[in-house]
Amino acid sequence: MESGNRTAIKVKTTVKLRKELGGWLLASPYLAMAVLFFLIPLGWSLSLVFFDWNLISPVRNYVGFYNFREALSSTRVHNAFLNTYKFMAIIVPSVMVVSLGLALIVHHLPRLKQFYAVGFFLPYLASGVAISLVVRGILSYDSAFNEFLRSVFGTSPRWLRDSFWATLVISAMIVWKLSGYYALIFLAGLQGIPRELYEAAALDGAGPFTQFRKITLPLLYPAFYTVLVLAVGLCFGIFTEPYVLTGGGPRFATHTWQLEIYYQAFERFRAGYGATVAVLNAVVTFASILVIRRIVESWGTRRGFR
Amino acid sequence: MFPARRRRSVRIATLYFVATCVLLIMISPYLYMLLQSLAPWREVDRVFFPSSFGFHSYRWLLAGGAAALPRPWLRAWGNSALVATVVTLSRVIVGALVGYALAVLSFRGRRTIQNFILFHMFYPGIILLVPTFLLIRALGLYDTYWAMILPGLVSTWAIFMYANFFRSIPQEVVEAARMDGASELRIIFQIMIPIARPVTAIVFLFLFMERWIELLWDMIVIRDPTKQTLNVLLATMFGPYGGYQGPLYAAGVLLTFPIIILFLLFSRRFVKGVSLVIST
């Protein structure tokens, strides 16, 4: 009986250290890669930004406050500040309206769900680099495309050195990759509807678009809000497609946060000023989505959708 | 047959050709991909369907590309697979390791991580870009492999997504492997791992893509042609390829092939697997 309690508590002991030791044992890889790769990149970048500095020489000049007044002053800081929000206005309503009308139509296929919902999520494993290769050779001058268009309407846009059509471009791509992985949100929302709301609803009279508008709408509001911030998260993240397509252009019309970023820091190599564009593209990037939030969240509250 | 049973089935048919409609101008991007790849090169881009098939685009690209400015393209592949394999794997097994740790070991300082985790996890890498980049080049890393390696091998959603799933395994199932005398690195790996192979399949496939598609960090930290990845590689050589279109549609299609397919391996299970990160 003893040596039975004693082996008891022995392994309540040894079990106990184990899970002392085991949890910062295991815990350890972690800790050793946030040192080095988040918590001394975070320490240098918070002395970088008061600092000209052009990555090669040994002289370091401190210059105060002035690359955030530069930034802050700079047309080109301006126009990517302002573009992101353009951007935003286009990407954010098609995007929820295309992934909300792929999850509806995977949503009422009797069969065959899995088969398209995997194949809806499909543009969102292209690497951009690949998908603009595409768009460019379909917009350029002498494509089947443009061929078409001009046969039916006489002309063709100029498409990528137009700023409209550009923005326009840019904002599908974005569109088309991200609704197929939106779709699934979306369907998993539909899926938690119950029936017998609908029911109810068809006994009341309620025809299939009446009921669309007072259930099936107001019910994704969950699913609508997190499509929301992740869309509007991600808008401020815009680099591959403008950078291999049009480089920011025409006229900074597809001028993004990250392409000033790289261009300030890796092609001038201003380091310092660099890292004060990307400082400002994170507080930027917070206190938008926070805002954003904020009034969705309000006026689901006052709609009665949360 | 009934009306409404007729009218039923013609709604049904309607929906089935909707969405073969839709799921075809979806996948198109692709589709013209793989056919101006395999097009004669007179006819890329000029023609939607091509007259005639073959592999010469692929073949002149294999053989070096443009005389004037070659480029091996097919090591960019072999550079692409390497650096996203070590990296996909190291963040899978750290997440899961850690994930246990905290979700089934309770030890002092668990939820002064855990709240670092969540901190590191939401502060905006966009910060980190300049200085990770002079960090690598202190270390003496910059035009290595251990540029993009080192810095990704910890993936702190990973993490999470395991810590959320092994919090959700009864504790009896850990209690009970361990009155049986199993190591905390043997419970991990013979019944947690097996367990949670739905998270296991979601996190490698999002993570090795989105490893597979970087473009700005590799961009940056490498300029030797030898070690670019082939979406750096694609990037840097749309102008001066500018005039090769037929293959740099081969490189798009080599670029993009293999991760679709890797996918169609996973999908089975998928769209369970993706209502883990939707709910997370």
Contents of the next structure:
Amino acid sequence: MESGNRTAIKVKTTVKLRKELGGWLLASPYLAMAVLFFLIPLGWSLSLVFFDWNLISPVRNYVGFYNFREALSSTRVHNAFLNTYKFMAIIVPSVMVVSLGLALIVHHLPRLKQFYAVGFFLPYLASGVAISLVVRGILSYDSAFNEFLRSVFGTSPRWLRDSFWATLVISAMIVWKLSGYYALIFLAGLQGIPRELYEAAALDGAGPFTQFRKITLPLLYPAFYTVLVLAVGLCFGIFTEPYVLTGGGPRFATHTWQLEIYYQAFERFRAGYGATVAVLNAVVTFASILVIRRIVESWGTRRGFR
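Same protein, different form: I have the form predicted in complex with its partner chain, so give me the form predicted alone.
Just the single chain follows, nothing else.
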């Protein structure tokens, strides 16, 4: 009997090891990519923050914490810091409202839901550079769109030369691009809400608005939480749209962390300083997402959504 137990335990252990090995093998491509494209560059960046290096010279000059002192006192970095929260204040609520609206429209369609869901998702797959070039052509001074505005209203906005309009255009582009993707998250949440809850509420006399407020919104808390964290994190990585459309202008109104990193590292060839700005960006991103997560989780717990 004891020998049989040992044999059974040995067989179970072997099966468990094979499953674990199979899991590691399946995950190995992702792990290799993470090491190659994340961990190694991260370690390299952390080693650069204490040096002044131009990406070409074989000699790296040790400068200690000078890069951090310069970055923390830099007006360009301050603008990138403030602009990120300015974009966040516009993009996050806008993308949540638009994506939720798209999800509700698709969810209540009688047929072809998958077709329309894929259609709304397509902008997310489009090249940001291509979209930016198209928008730049549409908003150029001599474009047909601006000619039409001037013929009707007598004037047209300076879309990319005015701080307000440039910020609004870039924010609108990002909202348009991401709304379809986030709508899929809301759509999955909507499809997970039992239909019986709405039927019971209707029997109790609750109208569509009351059902939406009392049933849909509370049960979509996980989807709201996910979209919020993703949208906030994205705001710290904005690069393509301002790079193509405004270059960070006018007067640094659309200057972002990623633009500053690119400018310092690849235009001024200050790799150490660029790595320092990247580290500061990572710290601010992590801290901001952590604070927002804590606030949302606390709010959800108090209202019984978690």
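Numbering follows the first chain given and starts at 1. For clarity, every value in this text was computed on a predicted model and none was experimentally measured.
Both residue 161 and residue 186 are assigned to a single rigid part for the movement between these two forms, based on which superposition fits each C-alpha better.
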